[in-house]
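Just one chain follows, in the form predicted alone, and it is written as structure tokens.
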Amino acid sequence: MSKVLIIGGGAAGMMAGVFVARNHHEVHILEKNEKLGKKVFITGKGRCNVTNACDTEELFPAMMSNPKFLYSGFYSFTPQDVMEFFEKAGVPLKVERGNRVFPQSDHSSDIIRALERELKKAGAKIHLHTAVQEIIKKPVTEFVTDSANTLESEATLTESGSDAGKGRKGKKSPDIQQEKITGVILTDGTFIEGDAVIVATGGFSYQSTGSTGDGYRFARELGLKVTDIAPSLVPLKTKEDYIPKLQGLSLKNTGLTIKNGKKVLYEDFGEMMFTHFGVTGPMILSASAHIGAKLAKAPNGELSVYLDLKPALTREQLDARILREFEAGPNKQFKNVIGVLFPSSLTPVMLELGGIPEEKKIHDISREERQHFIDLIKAFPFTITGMGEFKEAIITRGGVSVKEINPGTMESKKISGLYFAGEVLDLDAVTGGYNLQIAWSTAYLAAQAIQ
């Protein structure tokens, strides 16, 4: 039986704790907050989009970083396995649009409570208000030679390492674990001995929940590479002064096209909302994951966006619809006719951009003016000028480099007994339950790998 220390009591940490404890190891979850699952509590607007009920192979196109790395994880602990886990843990689930899975209660707290119950049932020990300052390692005394792939004993593996980690030909063996974990030091100076450590500290988004980048610091201090981090799944900032006028307006079933000049960078269909500084909502958040790096390289740091406000209608069908409204009130003013086509808060902006004087009589509107107005409906324009910040980001892009990690076990290739799970890794996806699936799957792999 091993003594396993799990740093972080979020999604990945809790799930790892359950399976490690079920495998009869001594488990200690070290959580610096006053309770477990603070970020889980706010995911999915407090409803917790647990996973996506798609087939496993359909997960990979939703990954934005290193999808091949997740092959073992996703096939070892699939979305269906996740759903079965929570159903057995007493949380009835439901599947909504886009295969998004939520608890039937729409309460993320049910997911957290289920994980807490399973942790306690399996015998895991939970330590709240317990922050880790440092992960401790020591050299190992055995390593694999390059030439024969056999174990050689060394008296010690010195820090200078003049011959350490070298095979008979004097070359350092790649991916050979030359050090092992011995425990952690807490911020109060207490040393806790452990045979293995799982780092499940989350990313750098929603820092009020405790995701303050501790895992990246641990990795760097241990000599592991950490890729550049950036906020992802964030609202987008816009330039036009008419966007704030639409603040609070939500649009469903809307088409989205983002361009850099004439080149289409991203297209989607779904739900979005206008804010005082730009746009947000599921469709926009997913778009941010695709265009983050491209925005920085765009001319003037700007990208053009076009919304199809009536995607269910072709131009011809939309024209016929407008003509019917015109024919019903030929002597009415334009502003009094088009209101039936849009939400009330959108109508003034459409009048402002439409090029037709709002008091103009319907019978005086030309075909060219009508076609121009249709252009506006099918391609409502605005300009993206920036991305939201970490405090607004749902997840973090970047993290502990997956090149440092064994994809079949989540263990460090260099340090025995050191595992990583969840958002701390350089793994991220679009919205729809995929990022939590990353957390569950990587946590499961780490848990099952511990001997």
Ligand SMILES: Cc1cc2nc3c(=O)[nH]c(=O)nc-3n(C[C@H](O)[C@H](O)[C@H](O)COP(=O)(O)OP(=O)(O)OC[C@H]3O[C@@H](n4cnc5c(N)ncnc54)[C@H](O)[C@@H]3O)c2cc1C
Given for the second form:
Amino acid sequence: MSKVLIIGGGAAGMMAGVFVARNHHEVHILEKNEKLGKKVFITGKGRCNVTNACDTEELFPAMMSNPKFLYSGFYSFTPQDVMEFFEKAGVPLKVERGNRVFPQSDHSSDIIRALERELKKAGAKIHLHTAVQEIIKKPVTEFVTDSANTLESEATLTESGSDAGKGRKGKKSPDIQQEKITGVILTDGTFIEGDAVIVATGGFSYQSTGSTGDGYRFARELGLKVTDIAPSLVPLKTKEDYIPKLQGLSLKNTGLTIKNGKKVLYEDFGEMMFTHFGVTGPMILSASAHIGAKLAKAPNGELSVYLDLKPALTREQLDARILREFEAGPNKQFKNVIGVLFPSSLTPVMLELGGIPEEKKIHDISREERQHFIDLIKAFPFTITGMGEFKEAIITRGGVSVKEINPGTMESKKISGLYFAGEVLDLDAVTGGYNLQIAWSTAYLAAQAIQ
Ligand SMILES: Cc1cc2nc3c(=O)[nH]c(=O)nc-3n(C[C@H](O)[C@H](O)[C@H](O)COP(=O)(O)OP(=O)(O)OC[C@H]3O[C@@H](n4cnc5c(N)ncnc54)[C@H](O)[C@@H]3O)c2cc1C
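Given the form predicted alone above, what does the protein look like in the form predicted together with the named molecule?
The complete assembly is shown below, putting the previous chain first.
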């Protein structure tokens, strides 16, 4: 039986805790907050999109970084396994549009409570208000026996390892300098001994939930590489003053095209919302993950966006539709006719940008004016000038380099007994339940690897 310390009681930490404890190890979850799963609580707008009910191979295209690294993790603990886990733990689930899985209750708290119940049942100990300051390691020298070419490990070692191996048979040389975890030091100075440590401290976004990037510091201090981090799945800031006028307006079936000059960078279709500073919503958040780096490199740091407000209609069908409205009221003013085509809050902006005086009578509108208006409906323009910040990012891009980690076990290649799981790793995905799936799968793999 090993004594396993899990730093962080978020999605990955809780899931890892359940499986390590089920394997009869002594588990201690060290969580700095007053409760577990603070970020899980706000996921999916409080409903928790717990995974995506797609086939396992369909997870990989949803990954924004390092999909190959996740091969073992995803196949060891698939979305179906995640669903079975929660259903067995007493949370009935439902699958919504885009295979997004939610608790039937629409309450993320049910997911947290289920994990807490399973932790308790398996005997894991939970320490709240317990912040880890540092992870402690010691050197371990491994010796290659030249004749047999077998590797033996010497665990009780001196700092230098120079005395190790004395008095043993065979010709040995201190070939591989390894290190091993011995425990953690809390912020109050207490040392807790452990055979293994799972770092599940999350990313750097929504820091109010506890994910303040501590895991990156731990990794650096232990000599592991951490890639640059950036906010991802964030709202986008826009330039034009008519966008804030649309604040609160949500559009369901909308086409999105993002361009750098004439070059199309990204296209999608879906749901979005206007805010007081720009745009957000599922389609925009996903777009942010794709265009972040391109925006930074774009001239003036700006990219053009065009919304297709009627993607189900071709230009010709749209023209026919508008003509039908026009024919029904040839003596009406333009502003009183086009209202039927858009949500009421959008109409004033369409009038402002449409180039047709709003008082103009329908029978006075030229074909050219109508075509220009159709251009606006099929390519409603605005400019992206920036990305949202960490405090409003769903996910952190970058993190502990996956090159440092064994993809089959989540253990550090350099330091024995040191495992990572969840968002602290250089792994991120688009929206749809994929980011939690990363947390569940990596946690499961780390848990099962601990002997
Ligand atoms: C608003 C929002 C909505 C989201 N919605 C979804 C969604 O619907 N579906 C989806 O798949 N993903 C969603 N995500 C992403 C998802 O929440 C994360 O990917 C996931 O929570 C990562 O899990 P984690 O365990 O790695 O980190 P976290 O859940 O962030 O947990 C990390 C834990 O570690 C603790 N900790 C940190 N440092 C220390 C320390 N030094 N000592 C002790 N404890 C420490 C923190 O307090 C925290 O509890 C959403 C994110 C946000 C911000």
